[in-house]
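One chain comes next, on its own, written as structure tokens: the form predicted together with the partner chain.
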Amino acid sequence: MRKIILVAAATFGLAGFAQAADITGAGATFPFPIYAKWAEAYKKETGIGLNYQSIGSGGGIRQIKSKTVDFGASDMPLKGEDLEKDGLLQFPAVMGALVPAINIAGIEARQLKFTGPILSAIYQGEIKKWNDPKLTALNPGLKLPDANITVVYRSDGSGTTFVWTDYLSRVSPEWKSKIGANTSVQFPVGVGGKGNEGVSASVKQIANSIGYVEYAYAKQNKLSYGLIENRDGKFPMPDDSSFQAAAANANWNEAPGFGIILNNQPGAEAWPITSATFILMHKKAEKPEQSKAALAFFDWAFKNGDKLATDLEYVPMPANVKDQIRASWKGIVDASSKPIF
């Protein structure tokens, strides 16, 4: 019996030591690949690991509120009053973009054009067939089939759904009043896939379907995707430059904690569905050395992580925004109200 207790104590003790050195974080699934990549490189350089659990934005918010992690991650920015209430500091870490993935025989990537109102009508079940007059008028050169559209959406609560429905709310008053924007909404038509994998798999398998996924997923899974008319009436190609153009004209100080959504930004080059993903930390650090380690990690990522981010089709934060974020870190203090970073 005593032996068992000793072994148990030793195991827990060791586990305690191992965790003390590592940074812990939890939340959004969308930035998980880049956080993992950054963590790998960071561990090689500094020996400090990052234990990030991609449990979803809602889970990340819950965990940082209950202080079980050093930082939480969310795709949906928290509102100023919520940040205030829980004493949280928020800053964006990296950006990404969504594309409408399609599966129509004979239509290649970047051939089919959409507008915001057309996407909204498709997702409301008002446009039912691919050869709808609205679509054929916008795409005169393409041969669109006389087939029913199968709409695919994320069935799990997800920041991706929030960004997509926020975009549809901005371009369609009808969508805004009937369905709205959230991490999960009541889609009037279509089938739900669980996770980005679920949506990609469904779009790939179901003929004449449309879904929304991160650009990186569409590219990795070789899904075909369409172009979307932006606010200036242009059809930019989804790539680094159009994603960065969306971020360039944004006013980051418009909302507390840089909590703006980059959908439908002005600019001829701007990709219309772009969004940042956010980090949440307590302003009053209970474990100052852990919070400091987390900030050091993001500082390193802002300095050295841009190449890794673009390799994975993410968009690094613009340089001037990074400086503003670093300045905001002064808001995280220890017990004696001294900034820890």
Partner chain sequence: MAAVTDQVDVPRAPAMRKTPKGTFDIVFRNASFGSALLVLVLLAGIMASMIIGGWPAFREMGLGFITSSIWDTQNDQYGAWPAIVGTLTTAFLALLIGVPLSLGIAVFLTQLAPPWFKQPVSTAIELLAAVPSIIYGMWGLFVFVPLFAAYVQQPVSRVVEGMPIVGTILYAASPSGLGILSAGIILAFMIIPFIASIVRDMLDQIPSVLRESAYGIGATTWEVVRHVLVPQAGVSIIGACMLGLGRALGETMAVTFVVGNANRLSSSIMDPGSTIASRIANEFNEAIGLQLNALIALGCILFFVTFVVLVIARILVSRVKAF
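Note that the coordinates shown come from a computational prediction; the quantities given were computed from them, not determined experimentally. In this text, the rigid core denotes the largest set of C-alpha atoms whose superposition between the two forms falls within 1.5 Å. Positions refer to the first chain, counted from 1. What changes on going to the form predicted alone:
Residue 72 shows a C-alpha shift of 2 Å or greater between the two forms [criterion: core-superposed Cα displacement of 2 Å].
Annotation: Cα of residue 309 displaced by less than 2 Å between the two forms, core superposition.
Once you line up the core between the two forms, the Cα of residue 276 stays within less than 2 Å of where it was.
Let's compare: the form predicted together with the partner chain is above, so bring in the form predicted alone.
Here you get just the chain by itself.
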């Protein structure tokens, strides 16, 4: 993820941020391109700028805690106790998803089917060949080779790895107990690649390989990828509608600050490995006008930024979730406890 996002940042060249911006934010690298696009369009329409520092989720959390920015951004949601301790409000901004990218001669995108337990067994080294009986039974009529599977994983700590291993932990008790979910884990087998770029390059170069990558990257780089059985036993196509279905069927009130993981959500159309990226702001606004300006920016983005998001392969939040998010903003107040937005 890091190398891809750095390329995106260089491409944008921080255009639109030459002048001092009225709104400041910092954090997750994954959403930087869409925040930059939104900021460019918003400034043209309102004259108000945004200076977003793409420094990673940890840096964004540190900066919002130290009150050096108007909002922080994180790919992993903070837990309720952490939000309460630091007086923070959290809400999702956009979504993305992961797919299993594959390199098998004669197998095109969306032809090969997986289940969660099968993916777990592949990444644990228990399923070693593409023509394993479990895979052939799930894919009748598809000619799978008698070839060893090469597993590719992220060698660097990443939110992508957290989302992938969280999913495997939800569908495989064995994975959960032996390996677990984190930004970096000890994969039992395979070769590492740095960033989505590195994983993608390895999958392209190594015959009969499999690796997990962000859907946007798989699509833009024309990688083949498989379908995954969801919680309802269906195999939806990975696209905007199935990612939005995962969010629409999710219980966003399940955790404080909408802090849920969208993996393995119910719904026949829901893609099983979906994630959101989050915004963090202080509930007690020391600079009410700045906080109000930040909320106005995201309100505008929710109303006007969906096409810009989909053009960049991001997934906008569903309308019903946007309404819940806007309602939560009443929790940000000024010194007299009056909502600022």
